[in-house]
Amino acid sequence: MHPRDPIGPTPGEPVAGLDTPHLLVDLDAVDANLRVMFAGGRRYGVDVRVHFKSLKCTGLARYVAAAGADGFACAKLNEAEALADAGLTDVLLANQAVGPLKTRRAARLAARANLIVCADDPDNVRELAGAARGAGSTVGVLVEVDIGMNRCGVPAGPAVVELARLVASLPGLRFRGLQGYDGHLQMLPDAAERRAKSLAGCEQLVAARRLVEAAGLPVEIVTGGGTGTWDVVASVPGVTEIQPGSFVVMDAAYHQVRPEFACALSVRAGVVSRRPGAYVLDAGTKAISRDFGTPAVKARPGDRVVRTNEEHTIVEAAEPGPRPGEAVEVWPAHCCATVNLHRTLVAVRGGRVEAVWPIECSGRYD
């Protein structure tokens, strides 16, 4: 429960009695999503490392781990630290830890967790090695390969081998393998185009693996993919794991691309005003991210969100619309950014509260 909320939800309480707004996660939908993804991982023979940036809540992460996750990926060090604090210690920082403050934090974390970080710069690798030696720890490292996103990573080719050799040569570091992330493809609406481009990126990643192995370095991990390309990346020989995250809770935008995963995350919002053909909710952009598009109203298919302000969402209603004092649930268009706006996640099943979890990493960018 949020410390400033004097009447927070309690386990066993009917969802219909909750105040608004509240962030909810439907555990039955989560269970179904986990079954689909974990069965797919087994079918393709790859590990499923669940990306924590979509969850930010260690209570939900523990729930996912108990269902069979093969570890977690993170976007930020604070997320990796929170997971380790929760006893979830198989963690990939799927980004770079750069600068003396970040490298020292990573090195300290590696003393109590099986931490792997990504690298694409020789100076950063040397700095990370020095921090690890200072902390008396060993940091696992993946060389990140740019497979088309043009964000981070070294080009597939000799530069990968050169950096891998440097990592393997430095005390305090352990070369573990390669990462190649196709984030730019995750929400391509055309499935055939998404598949073709993802396969082309995977070909670069696996070719880089062959170069590193030919240079005499073992490659334990080859990781990539996300919710939008999970099955494509998992099917490629030479890939050892995938790192999807949004599939756990989903959102209205991603569901259009991967409909096999149900929307489990919603914001319960109260109706505060209505007029003919429309009503107004007490949750706006401070509670429902719309950076990926417009949220959708759950269980009222004829209703359409037409505008969001800071504190309000205006909905065009199929009559009869709900009355002031009633509540509806809204599916956000971006689950990751919406979770980041809240401090508490209410886990529900069968119309009742099953658990109330703090979202430890919301609002943190370190």
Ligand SMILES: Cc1ncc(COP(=O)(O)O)c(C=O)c1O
Contents of the next structure:
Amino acid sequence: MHPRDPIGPTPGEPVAGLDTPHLLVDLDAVDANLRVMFAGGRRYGVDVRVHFKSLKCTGLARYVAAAGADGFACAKLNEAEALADAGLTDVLLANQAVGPLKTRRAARLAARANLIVCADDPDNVRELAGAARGAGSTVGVLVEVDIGMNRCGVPAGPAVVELARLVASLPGLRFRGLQGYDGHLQMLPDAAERRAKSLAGCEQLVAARRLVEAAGLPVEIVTGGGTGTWDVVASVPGVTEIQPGSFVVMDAAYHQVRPEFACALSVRAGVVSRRPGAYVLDAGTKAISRDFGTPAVKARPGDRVVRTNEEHTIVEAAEPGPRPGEAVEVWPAHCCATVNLHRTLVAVRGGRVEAVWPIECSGRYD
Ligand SMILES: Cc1ncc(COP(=O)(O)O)c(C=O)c1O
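Having seen the form predicted on its own, could you now give me the structure of the form predicted together with the ligand?
All chains and molecules follow, beginning with the one already shown.
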């Protein structure tokens, strides 16, 4: 429980008695999601490095690690540090650490964790090497390859080899391999199109691997993929790991394209008002992210969220709607951004609270 939470839930308590709103995670649904993903990883012979940006909570990360995750990816250094603090020390910063402050921080973290960072720029690589030497640590580096997302990464081709050579030549750094992330494809609704485009991106990534190996540099790790493309990326020979995150808790938007994973994350919200055909909840955009679209009401498939304000959600009800004082659970459309709005995650199983975890990294962007 977050210290500011005045009426915190306690383990053993029935969910039906909890105050509203609260962010819940259903552990039975998480277990099922982890089973599907980890069995898939084994089937394809790849590691599953779980992206912590969707969890932001080390209690849940420990739970995922105990179920068999092959390490964690993260988006920001604060997440990598929180993981290391929790004893989860196999960490990929699936982004760049740039500038003197961030490179020093990464180098210091590498002294107590098996840290790998991504790089796509020679000056950044030199700065990172200097920071690592200053800290007396070794930072693992993946060269990030742009496989079509047009975000970070060098183009697949000779530039990858050049940067890999530079990394391998600098004391303080250890060249570990390549990352290519197909983020632009994750939510493509047409599965055949998603698959074809993802395979095309992976071909570029694996071709880059061959170029680097031909230059005499061993490539241990080739990583990419997310919840939307996990099985496609995992199936490509030459890829060694996948890095999905949302699949652990899922959301209403991702569930449309990857129905094999269940929605485990919900905001329990109380009904504060009712009129014919509609009811109003005590959780709005400050508790349920709208950046990926409209949330859905769990166990009431006929109901439709029609509006959200800061502190209210208005739902059109298939009659009869719930009454003021009752509560429903809402599946957010975007799990990562919703977790980021809360400070406490209530882990539930079979209608009871099993654990209450702080979400240490919510609201942090460093
Ligand atoms: C670099 C990187 N890898 C993997 C992911 C996978 O995330 P998800 O499984 O939530 O789609 C993301 C999501 O933003 C990402 O930025």
